[in-house]
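To begin, one chain is listed below as structure tokens, in the form predicted alone.
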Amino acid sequence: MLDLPYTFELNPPGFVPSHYDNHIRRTLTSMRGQYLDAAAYEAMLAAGDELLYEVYELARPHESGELLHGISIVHPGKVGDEYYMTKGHFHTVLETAEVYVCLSGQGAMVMETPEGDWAVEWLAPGRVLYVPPRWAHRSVNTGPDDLITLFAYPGHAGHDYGTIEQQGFRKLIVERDGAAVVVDNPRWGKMEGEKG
């Protein structure tokens, strides 16, 4: 079958594009010790499995040459101070990049690299954000309304979660009086089940 170009609508408010082929739903469960504040955790997920964020993909093989791409949404909230946010990935093959197009909302990105830089950038409506390759990127809504990002990256990078899930990022973004602040992570490089 022939590969022809295509295009899809992002209408505002909600951005959701006008075909897609996945549909990714997470929810409070899917981020079990992603988040510091744990009994604020735990007593939020008996209250009911709160949708955190969406992620609309469109299909293209998973290759090179190919972009992938599609829309985030973080949805508004915080467990405790902690904002919502997504679970944050390197990519497998660490030598690719990927583009961020903030479309409505505001937030951060949140990075580091496996050598210990790390680094926030703070997205509103119309910021574009380059992640280099090498960077685990997390994107957080800091704000009261959706986080909307349109995402595009090469299609043979795939996704390392479970190095994320492991030790989480070195840096958090709470809330302190009012405002977004980037803090440290006191659990940042501990193992699971290991105290201090």
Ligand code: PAN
Second form
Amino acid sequence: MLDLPYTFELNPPGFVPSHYDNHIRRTLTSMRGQYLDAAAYEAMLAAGDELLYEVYELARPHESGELLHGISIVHPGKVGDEYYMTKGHFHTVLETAEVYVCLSGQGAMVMETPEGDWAVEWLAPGRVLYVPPRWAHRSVNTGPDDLITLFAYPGHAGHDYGTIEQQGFRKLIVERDGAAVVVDNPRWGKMEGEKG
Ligand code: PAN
Ligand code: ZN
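Alternate state requested, the form predicted in complex with this ligand (shown: the form predicted alone):
Once more the chain from above appears, this time first in line as the rest of the complex follows.
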């Protein structure tokens, strides 16, 4: 059956799509092993399994001609000195790209390739980020409000979370003297995250 074009609205301040099919909520437990300060992580978790980020997806077939799209909302906060962030992933089909449009908030996209390249791009409202094929990506909220982005990527891309759970990202975004800075991840290659 032929698909018909469709529209939906993204209204400030929340930018929750006026229509969506899936609402994914990620809490602290899904980030076990990913934050550098394990003691801060356990202390926070003991106080409650806080909501870190949410994704609103429009359902499309997982086929190469399609574009999967939706809204990602990372809430503000830190675990120790490290800002709230997404799990991050490679696309299972490495040769697939992604476009992000920052709608609200302040943050960063931390990226790296299997070959050892890394990059950090800062996100602010109106800024568009192109993540080329091969680059793993994680969004980080460095501001006091929600970091809200619109994303679109090929339908057949798939998500490889396991590689990042096991090795982490080479770079972390942490607060130093009130500012967000990029630092080396001392545990890169030897993370102890759980699958999930
Ligand atoms: C985004 C991400 C979204 C949540 O849609 O999936 O921001 O991040 P995680 O998937 O790393 O938890 C995307 O990059 N899709 O490919
Ligand atoms: Zn992606």
